[in-house]
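This document opens with one chain alone, in structure tokens, the form predicted alone.
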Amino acid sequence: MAATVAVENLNPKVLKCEYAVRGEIVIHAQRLQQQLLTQPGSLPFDEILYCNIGNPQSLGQQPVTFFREVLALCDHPYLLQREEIKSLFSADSISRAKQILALIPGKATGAYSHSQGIKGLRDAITAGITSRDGFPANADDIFLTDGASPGVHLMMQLLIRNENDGILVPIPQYPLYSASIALHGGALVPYYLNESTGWGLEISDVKKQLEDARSKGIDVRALVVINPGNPTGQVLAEENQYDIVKFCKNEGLVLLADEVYQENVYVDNKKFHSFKKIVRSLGYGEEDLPLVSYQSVSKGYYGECGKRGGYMEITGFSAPVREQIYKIASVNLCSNITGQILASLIMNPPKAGDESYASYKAEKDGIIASLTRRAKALEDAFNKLEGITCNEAEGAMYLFPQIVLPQKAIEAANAANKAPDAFYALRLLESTGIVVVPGSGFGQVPGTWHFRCTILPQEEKIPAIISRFKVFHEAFMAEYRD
């Protein structure tokens, strides 16, 4: 008998999904890794350079002492009982370990929490974005999750019916988005930002789409804003983020705000505003808007990746439905408990006048700045490439440049059965061990070519990846002239 379990008769919308920035181009660059610990020197390079996905600390970046002295405190209460426990850790993190394990029914790390999360951990996530905003906050709006990406997809199963319910999504977009609308089985509605002028985002554009989909018979429930910009780094100008605010309004659309790199801004004539503060101060209240906020520890400085916390904070939503918002979590129990720590942490870092705080402060502002120096170098170095332009990284962790491909290229690429940028990718792999995602994995406007390059690695390697990526292009344009 044939097998009972076979692609043919799995679930579509499974088959439907995909998700670029772990895909085919990341699968060959482990084989070749497994490759080069087997058969050192069989290749024209002696490691891979993951620079496809936003991993901070696989890339050798330290995380920050006072989380982690914190963390190790809260996981394990005995050494608060040791005497040399004050000569190994500092007295701030001493104390606020001791204040969040008060926080824990039974102060215990590996016990079950409250659906939302740890009631006492949500009133520091509050007291952070209240700090932050201006504005109140409420721990009843907050749900802690294991990053961001189960909030989107509790949004995304909650709004979509079936294929007529649209979510419009920037383009190009980080690929959640794609994959949750095709996992639950909607409709992806999507609205370019506007390259010439570092990746705007335009509300007539939008308005365009909207009705565009609205006249083919889509329900658009939603609308996404990742600020700061992946794969694009861009930051979003205050007067354009009330103009997307009174949009949604008008349109009846939840607003979904990804925010998860508001602590990653590179430029001094751009600053981060959350959505909620925007919402605010244009005087909407709990009656005019929903609005989901999302924010996660896998980003800014901290890049605790693995440690899977973040959380969404909820406001504009009724009691009715946010008792099935509720139901949802529950199915899923609870967050882990370290990610739900580590959120009310970056929430409520060390102040000054704290112990810590010199050290932690030294911590944040040399990687940040660090950040800063990588995402320039490799802006300057693109733009000098025969072919390639990129806009600033004013944020975010990424720089997603446009390659004008010689046509003799693109005939190799469909020759092949691959996306041009996909193709060149492969090839950069192949020659110099770099790996980057192509722009297709994202979207793009149909006829431009494109991939998204982090700024992640180790600052010491910048000018090694350079000179690399240099004589790759180089040698693949001389390969393809037309």
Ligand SMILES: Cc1ncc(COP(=O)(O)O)c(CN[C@@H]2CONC2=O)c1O
Second form
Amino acid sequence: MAATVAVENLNPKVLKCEYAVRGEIVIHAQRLQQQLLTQPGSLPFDEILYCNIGNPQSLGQQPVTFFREVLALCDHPYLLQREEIKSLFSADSISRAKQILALIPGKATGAYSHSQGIKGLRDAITAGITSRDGFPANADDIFLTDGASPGVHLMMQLLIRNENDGILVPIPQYPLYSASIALHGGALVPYYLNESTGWGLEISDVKKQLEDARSKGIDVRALVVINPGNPTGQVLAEENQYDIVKFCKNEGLVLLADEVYQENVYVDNKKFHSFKKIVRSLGYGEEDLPLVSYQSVSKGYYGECGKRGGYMEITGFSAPVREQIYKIASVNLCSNITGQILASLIMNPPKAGDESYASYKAEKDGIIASLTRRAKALEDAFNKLEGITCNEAEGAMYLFPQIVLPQKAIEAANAANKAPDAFYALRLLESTGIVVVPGSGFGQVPGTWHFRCTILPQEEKIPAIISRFKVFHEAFMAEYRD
Ligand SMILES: Cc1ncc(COP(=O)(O)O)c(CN[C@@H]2CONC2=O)c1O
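Compare with the form predicted alone: the form predicted together with the ligand:
Below is the entire complex, every chain and molecule, led by the chain shown above.
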């Protein structure tokens, strides 16, 4: 009997789900990459430059030595018995590996752990949170996850009962949120970030969207904030964060604080403040506001996307609700142990006086300084191009320039049945090999067009990217000038 599975009879929530970061432009880029291999010289460029995804190590960024030394020793504890490791590993990575293994039952890094993750590693993470915020954290509030993504899905699964349950999401947003809300059958309630004020969040706008959704019978459950922002790169002003917390408390909303870029701040006039710190600074306790804070090993200066580590810190939920969260986490048994160890390391890196501190700090500062330079170089280059305006990347890993396209280009896009920014991104790819993500994949004010470009290609490649981009853009605008 022929297979009865067809697109027509799949879960409609899956069909509704979109994830542009690895969408049509990237799929086309992969086809062109294959063509470069099989037919060298057949395209007007000799390599594909993936500026679509925040994946630093795929573009040459080196992992932090201390973290990798500890992971290697934890993964093969036999090494710790060999004298020769003292000539290969730093004394503090050896001692840290021994400390971590002692926290793992039976030192078995191949065993399932507690559903929330290894208790000793959660203790280390809470020590790091306490040191970062100046307010205590509790290991029982930590759920270690395979990157932040599963933690986001878990909360959407917990909160969304049906299509009348809404989640307030910033527009532009990282499409994990729109995809997860669609997969769980909820309603995305948009609130627009203000591009003219550097992607600021106006509480009055959020309130208007909330009231509008409620007037349509939507039960708005939570508010998502991404700080620093993806794709927009803004770092929220501390005052704005106080307003957001008070708003969520007054409106009875769960605050979902996506803070995976907390170590990616490039400007001196902004500083990362966790929403946990803001909530506690307002004197709010466990009874006042349900808050979920997300962290990941994928970003920062570590960029360990493939290790799939991260956590969500849940506070302000009742014991019966926490039991439900624990139950859902238990269905997946546990997150991977390497990711758990790495999550504890990024929250407790070498300190002054440790043998590895100087080399660790040099690596960390070097990466952040380079990201800062790359962000500025690309931002300045985009702002010199006709019809393009680009806000400063205060943080995160992206630039999100707005492009004003000639009417003829918009008509050509419509004729090709593509969004204008997708049409532009496809032409950019076919002319230069540069892969960006159209703004329509993140959401934008209707009638405006953007694209997202990462700041991640290695520094020596940035001038070539800029010059290739400039040549393409000038030719494109000339071709379609009204
Ligand atoms: C804001 C935000 N939250 C969560 C995640 C999920 O990360 P992990 O599951 O790896 O922890 C990402 C990944 N950033 C995507 C991936 O690369 N480019 C992006 O825009 C992100 O940008």
